[in-house]
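Only one chain is shown below, in structure tokens, and it's the form predicted alone.
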Amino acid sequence: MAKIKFNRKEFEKEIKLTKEIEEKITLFGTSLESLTDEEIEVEILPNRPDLLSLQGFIKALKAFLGKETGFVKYKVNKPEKDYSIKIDPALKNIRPCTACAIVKGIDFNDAKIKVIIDLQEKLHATVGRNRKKLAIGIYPLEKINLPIRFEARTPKNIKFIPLEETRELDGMQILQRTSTGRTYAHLLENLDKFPVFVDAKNKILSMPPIINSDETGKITEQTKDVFVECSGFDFETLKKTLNIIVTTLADMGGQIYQMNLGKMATPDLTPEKMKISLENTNKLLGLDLKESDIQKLIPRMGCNYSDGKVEIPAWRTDVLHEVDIIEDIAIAYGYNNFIPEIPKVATTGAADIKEKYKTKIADLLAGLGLLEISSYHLIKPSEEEDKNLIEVVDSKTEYKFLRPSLLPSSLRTLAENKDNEYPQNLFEIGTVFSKNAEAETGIKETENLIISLTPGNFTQIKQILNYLTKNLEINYEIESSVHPNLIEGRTASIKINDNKVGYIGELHPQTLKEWNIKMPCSVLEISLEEIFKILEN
């Protein structure tokens, strides 16, 4: 959740606040937290970063209120001479992607500058995962010489005066001697080279995701034209974030210009089209809407609708599936207008037997001091070497495959928490997926258990397996085996009733290095299906 404060005077230039409007703001899904003579504070859900600025919020709320339905169409000008970015191939494993734009003709004042700075920081904290996933830079164009290069340099070859500093520092000194550098130094940890944006006269603009140059990285009331860049790891996320920023600047009176990034240009504000089924909508919402109702409701959520297809504006990052459009329809219809109904069936509720066993296993492990985690079912291609991965159709993110085991999810959790306190002893009970021609869908789903101890060794992880199986009254055997991610000689297969149900061992140093995990780690992963059969009998 993000709580945003808007200047009430600026807000009421567009929408006059009344009791009815205050209620509508909450019904829009943005809780009205407080209201004073000076400010209005609302809570924005993480899935709507396009509402984090006053301009974005007003635009969406006007549509919801029926004042200006559908989405605003912005003119995007083609790149002018030297409006280009050259990307250094050496950034591939450092910070490989960028999306950029130029916005001209903005009449900045204190209020507008505050909106842009607040939007930038909120996007850093939410979409950017505290700058880990993406970082944003906004620069006065008059102080920059085009074209621009995005390149990798050794810390000693990075020298500029950081924002709000008075002396020139090199890359490593910036991390050590500036407040911002110390806060975000972990994002460049263990890298031999750091990313930098450099102009045509070799003047460094910034060292993302850390800090801008004091000379070129600060907009003022005298600024009219700006260069905007987003850098990170997922190009789709960068494009959507850039779209949010440039449309906000356009709402301030700016004119948007594309920049060439080799074979493509950004920003691209072409709306995405998605089919929606009236039957699915009514089934999910329990309503009896007509086509004419859909035509009225969808535009109130800032989208366009025609002939069973929805046009989604390029700054909406939350619409990934038909269900997201149906949720929009529900909001526009009004949750206060839904009539609760008691199902006309007589049933006796009971806990699923497998859920009881899973709860028992979780309680046993929690009693040992292990922390339970829950992770997404999808993984990135780089997280698993299995060539038989099941790919998700039309995935909107870099997570494109169903996980064949829980190991990638567990390693990702350890990698993302490498700077937190140790030991980190984790377990997860979750679903894994494999191809199976006999299954109705061609995909078999099974429940697995994974335990990871960091720091940990084979003896410690085996002691936990002994404790677990003893309390479940299950006998098991182990035999030496190999696993691509574990150390040979410290790896074994786990067998129950002569059936191989999993593996146990210590992570190979190469695996630790690839995931950037600092401590030795032992893991075990078993399928719970065989255990369920034994417990049921």
Second form
Amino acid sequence: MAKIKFNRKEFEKEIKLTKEIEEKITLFGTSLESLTDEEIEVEILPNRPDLLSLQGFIKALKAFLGKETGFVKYKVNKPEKDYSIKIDPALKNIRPCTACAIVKGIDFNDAKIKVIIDLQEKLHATVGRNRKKLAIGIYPLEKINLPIRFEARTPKNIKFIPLEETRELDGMQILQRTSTGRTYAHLLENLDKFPVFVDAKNKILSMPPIINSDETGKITEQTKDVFVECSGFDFETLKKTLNIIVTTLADMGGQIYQMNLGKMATPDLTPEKMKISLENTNKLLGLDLKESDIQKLIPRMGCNYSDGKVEIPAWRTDVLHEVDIIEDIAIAYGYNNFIPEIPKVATTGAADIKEKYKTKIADLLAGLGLLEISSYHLIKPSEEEDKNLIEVVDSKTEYKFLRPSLLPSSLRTLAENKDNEYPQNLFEIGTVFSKNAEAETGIKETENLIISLTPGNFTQIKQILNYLTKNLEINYEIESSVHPNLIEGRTASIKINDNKVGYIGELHPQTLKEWNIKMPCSVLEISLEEIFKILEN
Amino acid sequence: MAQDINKLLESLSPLEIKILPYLNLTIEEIKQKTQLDNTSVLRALKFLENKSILKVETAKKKIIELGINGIYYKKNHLPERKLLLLLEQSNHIQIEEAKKLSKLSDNEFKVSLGVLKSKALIEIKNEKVSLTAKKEELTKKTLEEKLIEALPLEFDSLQPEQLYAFQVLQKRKDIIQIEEKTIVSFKLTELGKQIAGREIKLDLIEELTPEIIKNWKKNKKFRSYDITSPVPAIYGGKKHFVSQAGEYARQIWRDLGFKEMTGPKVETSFWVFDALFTPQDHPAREMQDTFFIKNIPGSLPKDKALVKKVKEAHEKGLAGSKGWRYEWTEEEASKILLRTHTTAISARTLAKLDKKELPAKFFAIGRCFRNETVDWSHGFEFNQTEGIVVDKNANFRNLLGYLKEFFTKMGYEKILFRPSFFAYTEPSVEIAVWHPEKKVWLELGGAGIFRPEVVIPFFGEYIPVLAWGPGFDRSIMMNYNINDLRQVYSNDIEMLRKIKPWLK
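The block above covers the form predicted alone; next, return the form predicted in complex with the partner chain.
After this comes the whole thing, all chains and molecules, with the earlier chain placed first.
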């Protein structure tokens, strides 16, 4: 999601802000984030990159408010001589596609340059997936000799002065020595050849998706005409994004010209047509609209309607299916105008059986005066000696491993509460994780129960085990065993139906000392899965 | 009146009864008479004060007490007295010999000579010490000695002579010291004056014992307790407040006819993203926001037809949809991760659901994960409440209806629905609730109707599935007035003991 700030003065030249308009902006789906004397900030959802520029946003909002409904039809001029791009087939596995245009006759000033650069950046960050999927270049046409070639070259054969640099660098040097190069170098990783735009006099215009040339890739207040290109992997996305840029430039006073890309030409602002069914609309929304209603509602979302068909402007990227139009109708109708209604459909509610048993067990333990805790499922490396732990990739905190047992988090809780009043008798029911090649995820999850008594001894913890199992009518056996954290001779395995389900014992002073716990503590941990099985039968 | 007094007397604790006969005396005297320690006497006085029998008064006072040397000298004479006594025995002796015989330290001896000289009781000539005092002067106690005997004394009550002696002694080492002390005293009230000095021989039952029950006789009386006096705190066992809130929410959903569904916390990307029509290059699938699991391969569901349909939905679209138009890979869909939303459970439920069972409604409440740093409003774990309604006749108004009902029952009076966007729902909704104290709309999360591209792979046709997965922690925080998300996961035992139960 993108938060966009618009100049409030420029905004209010078109739409005067009132309390009512402010509310409408939110109901349009572009939540109003903040408003100062200078700026208005809105949140643009990722499906509407066409709203990322002031021009695009104003157009859409005017339609929504009923001021200028439907969409503007822009004049698209046919390509002039040499308005063409030749695409090198060698780009196939590098950066195969481009969509290009020329826009002429714009009076660039600081404000306009800022709008277009902001738009370019926001598009890179959103639809462009940080330039991976799509990158945009805008060049002053007067510095370029048409036609243009989009080709793949070895890094050694790429030589130009990158934007804001003073020396000529080759392809690899650009990735290593410029800050933009370092930021985006991963996008050209492991490639023998890099993509470049080259003009008719063999001047390199840019090396997408990294950087433009300092000579040909910088718009100034003197610029009147521009060459615009989008490069990337999905031609549809490139076309739509190009449309967003050229229409914004046209809103600034520019004339749009197509460029030939072999068999076709871009930009193509022919609206797309899609069928819309009134019946489907009413069924999905729970409304009783008439055709005359959707005829009014659809143009409020910047589309046109006639005769069961919707015309969608060529800069909308989000309409994949009829349901997308139906949502537009709902937004135009106003989410605040829908009357919520629970249908009279008879279904029976039910608890998940394991959740139910977990609640019962928690009730029994709370009845014994135990306090329930609830911990993270991740633990710190220092908290578990087992080397065969499941690790998450690049955790941003010190919690890096999935817990193999509930013991570390119980000990952490005791350590963090050592200054609180004792006794501290605690329990937790939670998921623990272990590797299991047979599972779909490669990981087995089990529900465990841990109980710790502090201060507490073996007798006391065994009393609780007895109380719990008696209440659940479960028989268990106990067998002397060892556990790295428990005192030998005071440690046992708990077995149910001959399956080892857990351990019980007194914590070893070495462990307590390591955790900085100053009180004796007895503990039991069991997997509840076996118990669930018995209870279910 | 007399009755009131009797009642009052019956309510006295054993401690109070013990000091009652001596209430006309001072605290020190009470301690002597009753042999009670200071704490017990003060406690008894406090109890009596609660019954308006007396008023305890405290005052800060400067008290002059004996120092370490002072205590010793009080027992064994001041050094100058020792010297005088020696000289009485053997007058006119050498200074050195006097010192030796007196057994005084250098310093004591020097001071003693100075003191006695200044009082004109001795004189020193030719290295010899002689008494010059008259007999009666020798037997008379000095002002310093008198003061030492009289200590402890309040500084303010010193007589001029005592004050002189105090100033002299203060210059000498550790004989006296001044301490700031809280002096406790008490004054009887009118009621207290009536009963002070009484000896109560009421035969009152203190603690009820099995013996007393066994031998119970009528007319025996109980000592009345001071029912207003404070008692030490105790703490009971309790379920975690998140569990309590979860149980309440579960109850709401069950009452609305929803069945509970569960699912694994570690999932394949297939169920978290692909089955939910989230393209494989979607930012949510990047490492930086999501906990992927290191070095463990996952596998795709055994239902090959489902996988094929999902692939098709992404690559080319289904039922008139254009799809996302890219090459969908099984490799990306097999990556495993900690689920980023409970909607993965909904996807699994839909895959298992038989169309004959429709209409069907399911809910889940569960932990989700995102790779984030921890601060007051963010954490790497959070709880979501999930729900789906699968019904050919379900519509957008129904979706809003279920959500409104749930959040109203959670205690929100004003609920707002705004347009939103999720890759897997259309139309989509953002749910916001009004925070009456902070006077802001709080965003709780999203909902919508699953897109045809999500539903068709499961059912072969488009059946509207209403779906929601708003966060649950904000509701918990609002209910408990918790402002820092970390507290929800901190296991602070004091907080867990004191936090009120979920009372909705």
